[in-house]
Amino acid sequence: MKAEARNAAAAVVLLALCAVPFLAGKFTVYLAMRIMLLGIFAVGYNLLLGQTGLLSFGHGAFYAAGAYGLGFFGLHVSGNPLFGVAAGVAAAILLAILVGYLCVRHTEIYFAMLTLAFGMMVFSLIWNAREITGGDDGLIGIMRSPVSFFGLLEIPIGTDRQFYFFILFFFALSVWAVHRIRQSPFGLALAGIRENARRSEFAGVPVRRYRLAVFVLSGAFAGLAGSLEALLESNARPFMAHWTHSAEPVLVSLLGGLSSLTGPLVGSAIFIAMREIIQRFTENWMLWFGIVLLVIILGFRGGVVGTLSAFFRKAAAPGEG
């Protein structure tokens, strides 16, 4: 029954998302796209933090790899967005394999600091390789060409309303894929590693291989979000690789809740909406935004979703008795 309720809720949310471009204005459509991009980034990241217990501060590097991978492919090879997204994800995966191989040998603070160091190395390379990446100006001129299926069918994505459904497709696919991964034997093994890595190793689980695999998977989702943002904004920027951008999925996961799939999604919506609202009322929005985030994260220790779930369970408990 619970599974049926979850499926029904997912269907309602998907229908509501499909209705957004027809019922809302351009700015709301743009915000919805930003929320979905952060949602893709966050649910992929939560496989690493929430499911496996590894804290990374370098995922902006994979986000940037996706953006620049799509940009270089679109500018020099083919403008087909599907191939461009595939190239961006492939670039993120290759970088994640390299970085992950060197980082997963360590855990806890050492892992976090190594990923931070690699992320800032990528940022520095993008910033200084001006002749290749455009430096601080970024990679500009990325166009939204029609999605072509081998010349048989072309779907335009030039306007924001058209591109919205392109992002929605990948958002729904990402959420479904992460749900399947979390419920699979692989996902259960990751949860065991999070709870007790040494016991999992004694049980025959190759802990380092599993950590590397989930690190690469998480990097692939970051690359997907980055490639889609490059298409949305028509550019790729070096600050996509900065540690401040890497911190966003961490904040979103803590805000929504680490223990569930819906936590990072709810956190993404709260994060984007709250930032936009605060920016409208004060010039010192970063200060107030940080204060509000701290209050929410400290007040909802299990995240918004975790706290509300616990509240409803307690409320339902007397009736069950």
Second form
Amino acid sequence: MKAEARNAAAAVVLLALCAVPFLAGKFTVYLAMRIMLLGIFAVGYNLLLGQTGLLSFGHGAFYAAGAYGLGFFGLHVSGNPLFGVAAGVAAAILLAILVGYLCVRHTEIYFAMLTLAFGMMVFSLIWNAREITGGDDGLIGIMRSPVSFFGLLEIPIGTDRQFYFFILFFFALSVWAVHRIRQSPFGLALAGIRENARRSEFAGVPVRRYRLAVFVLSGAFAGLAGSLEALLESNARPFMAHWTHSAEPVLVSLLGGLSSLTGPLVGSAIFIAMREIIQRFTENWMLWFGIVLLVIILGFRGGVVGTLSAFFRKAAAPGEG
Amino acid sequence: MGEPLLTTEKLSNHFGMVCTARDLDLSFEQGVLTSIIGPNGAGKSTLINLLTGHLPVQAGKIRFQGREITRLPIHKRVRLGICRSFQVVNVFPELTVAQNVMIPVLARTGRAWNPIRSLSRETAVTRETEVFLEKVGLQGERDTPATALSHGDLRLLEVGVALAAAPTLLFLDEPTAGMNPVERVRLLDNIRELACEGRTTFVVVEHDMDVVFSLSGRIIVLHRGEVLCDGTPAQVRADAKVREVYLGDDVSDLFRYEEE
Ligand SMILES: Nc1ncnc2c1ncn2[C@@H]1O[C@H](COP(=O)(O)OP(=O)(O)OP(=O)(O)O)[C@@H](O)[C@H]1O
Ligand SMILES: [Mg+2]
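Right, and the form predicted in complex with its partner chain of this protein, after the form predicted on its own?
Zooming out: every chain and molecule, the one shown earlier first.
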């Protein structure tokens, strides 16, 4: 019954998202794409933060790995965007295995600081390896070639409206995958680690290996979002690896709510929309944006989604009782 | 009976100047329900912490079924069949009672890695979880979050999570502390029953002497990190040193009902 309502809601949202490029203007379509990219980044990230209770400040590095991975692959191997995305995700996974292996033996503040440090290292590597990465100019000239299935079928993604559906496909896939993971035995084991890591070990769960697994998994989603952004913007920029970018999924999760799947998604929409609106009114947009974020995060404990669902549950309770 | 399940060799532990285990040479036989008693601070919990991997061993060796496990990580010991419950409730607070018990079941059956299959389809795991819930009498609280349980039920859950790992050797650190008499009798009956089934060998730390003497096949008396006496209930009852310690020292501790 509850699951049916959820599926129905998901179908409605999906239909609405499909309608966007036909009903809305160019800029709205662009914003919707940015929201979906941040959404992919954030739902994947929230497997780490919300589900497992690990705070990382370095996921921008995996986002950048996805973008540069796709960029290099496109420049040197093949322009097929599907292979490019796969290459970007693979690059993010490799980097996440390396960084994760060194970080997951630590917890809490040490873990957070280590991920921050590794993220900064990746950022300065990209920034300084100018011959390879283009330095602060970024990697430019990334093309959106048609999606080709072994020459049998070609789907163009050149225009923004076409590319919108390319992103929507991966967005829906990501949300579905994260939903499955949250409901799975693996998801329960992660929740157990969040609730009580020591007891998890005494339940027979190899905690470090699970932490590494979810770290790499969330890194893969970051890489997916990064490679899609590289296609959207036709470039990969070092600031993708910057810690301010790594903080975005953290903010978005707090905004929307850590404990649900929809939390980070709603958070992403609020984040992008608000930034856009505030940027129009003031040059000091960072200041005002920060203040508004603070108010929402402190005002809605448990995030917007958490607060609203608690409110509705309370409102519904007298009728049931 | 053959080889003992678990043996220690000169196992030692110090916290600064406090000695909590001194050259302990212990062995635990399969099927013998053993109680560990001793005054507060004797080192009972510390001994369990050492044997289960909660504390790193400072000196000495531990063997389980002939294999050295002195430095083995906790989860590997659990896989081998050594598990424990905690003196202070230590469960998964925001998870439901069923989820609490399900985690060890999933880990043991090797299903916890599956990231795609829905938990609701794991019918074998759900069924097994039910069995353990019944064993501790918490079927009625299946969907209650652990944080919402009464203290007595939390203690039951604490033991239930340990049982669900289906260990060969299970250490229970004051399992009935703070329970009301009804819960306590039910839990002890269950422990007795499980011990009779024979798959699990229990080692129990307990302050209630009635429980200790009625339940145990063997009693180890610890005092300041040393074994004061080790034998059948009758031997321990008759031991002069034990009497001395408990009569001269802290009678109240041994015979008082421990409130956690
Ligand atoms: N992690 C620790 N660090 C320092 N000292 C500790 C630590 N754990 C226990 N101790 C000390 O070691 C001694 C033995 O503690 P332990 O918990 O093993 O006693 P116990 O026999 O279980 O007592 P109780 O009946 O109160 O549970 C105590 O004096 C305690 O204060
Ligand atoms: Mg103790």
